[in-house]
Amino acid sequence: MRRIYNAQKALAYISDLKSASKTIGFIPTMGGLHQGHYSLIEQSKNANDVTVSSIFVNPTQFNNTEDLDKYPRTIEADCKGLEEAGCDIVFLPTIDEIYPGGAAQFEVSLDLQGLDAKMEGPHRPGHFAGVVQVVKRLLDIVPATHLYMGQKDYQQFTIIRHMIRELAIKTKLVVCTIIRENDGLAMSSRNRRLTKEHRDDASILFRVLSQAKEWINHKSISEIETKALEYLNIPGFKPAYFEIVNGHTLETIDHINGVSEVVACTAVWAGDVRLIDNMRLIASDNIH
């Protein structure tokens, strides 16, 4: 696996590969890698000539410096995992490589049309603007043919899909199924911060989402949301929201009639760790 640290060298190398008609799959990460990330590598390898990943903890998407400081930084272990997964290239930039001269000049002027104003938005002001900024910058450096993201961050990939369309970026977004632990908990770097007690109970999110999927054709939206919040309110856990939304617009819905993509999204505080998850209750053929 080739390691590249310099943005100009990364761009030149990837551009040469594309000039040779190679397809490029790209998986941007912030490190703290787990099987969910490696599954994206696998899907990219199955569909592309070259698979590239990056590890960069982006400061502009953290509205809380404490969260930034706590984010796991395990570069060598991550690189070993990427190599074992068959990744061809890993891009390991510093902040100065991503934002030479400061992050302000790399801000992206884009109307997110309210996609950032709901669910995680109020809790993390400025977060999604930072995500848009870093993904746009990374795609400028790694102009991949395909970008792979996991479904777990449903709001995030919906916003990136919007960015790609609005800015006419010539990269196809591929959204991949959530990878879960044996008890249903969605894999996440944050899970490492859970206490044993909270980890033992964290499968409640998957169980409630699965129950919502069973109920969707038999109960009203408001009844499902109310019951879900009640079930999630167990000792040590504090539900932030449980919303059933249009999977394309993220708008809350009152009924499922005529909605081709219906998704339940939830966030819960497990102690001081915020867990997010979602499940497609009614699904169209794809969510690209």
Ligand code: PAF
Given for the second form:
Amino acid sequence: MRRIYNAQKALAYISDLKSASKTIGFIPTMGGLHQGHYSLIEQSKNANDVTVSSIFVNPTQFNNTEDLDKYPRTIEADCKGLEEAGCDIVFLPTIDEIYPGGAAQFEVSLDLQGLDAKMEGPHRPGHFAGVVQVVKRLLDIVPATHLYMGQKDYQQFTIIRHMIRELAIKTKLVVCTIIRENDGLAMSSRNRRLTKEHRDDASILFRVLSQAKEWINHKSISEIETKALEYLNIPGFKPAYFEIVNGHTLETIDHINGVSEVVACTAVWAGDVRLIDNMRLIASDNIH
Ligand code: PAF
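Form predicted alone done; form predicted in complex with this ligand now:
Full assembly next; the chain just shown is listed first.
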């Protein structure tokens, strides 16, 4: 696996591959890699000539410096994992490579049309603007043919899909299903911060989402949301929201008639760890 540290070198290398008509799959990450990330690498490898990943802990998407400091930095283990997963290139930039002259120069002017105003938005002001900023910048440096993101961060990929459409970026977004532990807990770098007790109980999110999927055709949306919040309210856990939304607009819905993509999204505090998860309750086709 080739390691590239410099933005200009990365762009030159990827541009050469593109001139040779190679398809390029790109998986941006902030490190702390787990099976969920490696499954994105695998999907990219199955569909592309070259697979590129990046590890960059983007400061502009953290609204809290404590979270930024606490974010796991495990570069060597991550590179080993990427290599074993068959990744061809890893881009490992410094902050100066991504934001030379300061992040303010790389602000992206884009109306998120309220997609950032709900669910995780109010809890993390400025977070999605930071994600848009870094993904745009990374795609400028690694102009991949395909971008792979996980369904786990439903709001994140919806906003990136909006960005790609609005800015007419020539990269196809591929959204990959959530990879779960045996008990159903969605894989996440945050899971390693759970206490043993909270880890044991954390499959409650998956169980409640699965229950919502069973209920969707015979209970009202508000009844499902109320019951789900009740079920999630176990000792040590504090639900932040359980919302059933239109999967395209993220708007809450009060009935399912005529909505082709219905998704239940939830966030729950397990001690001081915020777990998020979602499930497509009604889905017309692959997410794209
Ligand atoms: O999901 C993440 O790990 C990050 O938000 C991303 C997309 C790599 C941007 O920093």
